[in-house]
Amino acid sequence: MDTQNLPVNRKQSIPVARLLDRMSEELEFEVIGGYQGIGRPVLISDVNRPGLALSGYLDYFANDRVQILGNTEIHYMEQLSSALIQRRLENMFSFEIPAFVLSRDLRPRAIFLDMCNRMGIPVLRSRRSTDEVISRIIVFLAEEFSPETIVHGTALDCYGVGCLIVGAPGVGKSETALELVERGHRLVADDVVTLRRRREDNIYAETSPVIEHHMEIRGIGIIDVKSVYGVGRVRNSKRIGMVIELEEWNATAAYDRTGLIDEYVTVLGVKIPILLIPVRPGRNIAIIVEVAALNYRLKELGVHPAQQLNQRLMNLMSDEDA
């Protein structure tokens, strides 16, 4: 699998409207001010609590982040005189601010809302706690700004292990995936697989919103796996645990027959185990993928069958030499 030439995409910004749209149900957002600025860009996958900025210290004001206002910030503003809070806010608003998010259903001072409406800075409010608002927004933004790429292959959940099957066109990726679905495993995406690196440095495969869970089977055409096999045989996302590369059998190639050395491929900066599986008539690739997935789970538990067998053989030879 050649990962050197994979195109890597990363969003440079997202509009506040996307945050509102995607997180409204989860955080029960309502817009209480500055709605005309809903298209303002969010440029970074982090948030800021502007307590120091409200106190007048702006030297290191992280203005390019979503600003979170909790009990501390709102109660602090209530203690300031109207003239002082107006002067502090004017200094803050001289910077470009994407949006303010209030937690705990808090209500800011009227002068704050008036200035946000005048400056076109969206003010969103949630009934959730401040910690919950912060953590959920950070997770959402981290996913939105995470690097991604698209590969030609098939992604499945096999015994709980995310398997990305790649190989040359016509080698049998989709047919193998279809047999695995028939055997009870779940399809994530076929042909066009979006790979995204999440914050915890894991690679996730995601289905395409256009193709979804459709597959192209030569001789049959396009099939809808969800309609044919049911919703229990598909999923929209899965962390990739291993890459399986299929290739036509090459009699001159030296294929691994012991499994003592683990091979890896780097995708979006993350190392993932890879297996090279030769394909020829008579080989049941679906069963091989199943065994590979189960073997991967054993290794995750600290059990390496090939190395254990090799160690027993080495011990036996050592005893015989003694």
The other form holds:
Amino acid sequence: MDTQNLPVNRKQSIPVARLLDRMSEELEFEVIGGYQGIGRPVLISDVNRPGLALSGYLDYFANDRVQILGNTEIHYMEQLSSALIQRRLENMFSFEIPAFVLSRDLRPRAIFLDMCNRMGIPVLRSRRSTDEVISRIIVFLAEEFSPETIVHGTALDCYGVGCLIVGAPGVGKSETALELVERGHRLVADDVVTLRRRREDNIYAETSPVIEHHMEIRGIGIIDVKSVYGVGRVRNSKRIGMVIELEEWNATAAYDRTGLIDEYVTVLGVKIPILLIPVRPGRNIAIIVEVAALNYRLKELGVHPAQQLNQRLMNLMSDEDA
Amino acid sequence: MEGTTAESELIIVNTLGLHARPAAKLVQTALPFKSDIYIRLNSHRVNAKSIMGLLTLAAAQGSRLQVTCTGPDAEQALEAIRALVDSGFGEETWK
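Switch from the form predicted alone to the form predicted together with its partner chain and print that structure.
Expanding to the full complex; the earlier chain stays at the top.
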């Protein structure tokens, strides 16, 4: 599988409006100031609590992040004199700030809101606790900024192992997927698989919102797996544990006969085990995928059958020597 | 893949856009060629030999598709696809 030349999509920034739009339900946001700045870009998937900046220390001020104001910051601002807070805020606002988010339904000082309105820095307010607001925003931003790509293949959950089946058009990916679904496994996506990297070292396959769980079977046309097999045979996302590459049987190619060496492929910078499976008429690929998935689970549990057999053989031979 | 690369921008001219039937025609046209054929719309890139892939593009009339063929018959593949797309897939085209 050619994974080096996949076009990778990664957002450089998202407007504050998207944060508001997507998180409104979860965090019950209301905009209490700086409406005109709602298009400001958020460039970094992290938040900052600007306590030190409010106290006047602006070296290393992480201004490019969403600024979270909780109890501490709001009450600290309250006990400052008007002149002092104005000066502190002016210094702070000389930096480019995407947005402020207030937690616990807190009420900021009028002078703070006035300045945000004047500068066009949106101020969002949530009823939730500060830690809840922070963790949800961080998760949301990480998701938004995660790199993604689209591959031509099929993704399934087979015995709890996410399998990505790839191979040339017509090699039998969809037919294999159909048989696996028939045998009780779950389809994530056929033909068009969105891969997304989450939390640095996990690759998730996702269903396309346009085609969902439809698949094309040559000779029949387009079918909807969710309608034909039921909701229990589909899922919308699954972490990929291994890649299975199907290839027309090639008499001269050397296929793995022992399973002693694990091969890997790098997808979006993450190493994933890959198996090259030759296809020829009469070979039941679905069963091979099932066995591969079960063998993968064994290896995850620390059992490596090929290595163990080899070790036993080597012990036997060294005993004979003695 | 070995061979040459041929690339061109094609515009969807038929009224209904790239719906299921034109997508099927496009796949039929692309399939016989040995080349890898990819179609890109904005940042979305799919294999031209996959109907479902083409459908996810949701390419309406006027969409500009970037077609890239790589392989031994890249030029011929691109010409065949160009002819099909320019003809509006045999459907009604907007005047």
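Only the largest set of C-alpha atoms that superpose within 1.5 Å between the two forms is called the rigid core. Just so you know, these numbers come straight off a predicted model, no measurement behind them. Numbering follows the first chain given and starts at 1.
Undergrad: Residue 250: CA shift of at least 2 Å between these two forms after core fit?
TA: The answer is no, as the C-alpha of residue 250 shifts between these two forms by less than 2 Å after core alignment.
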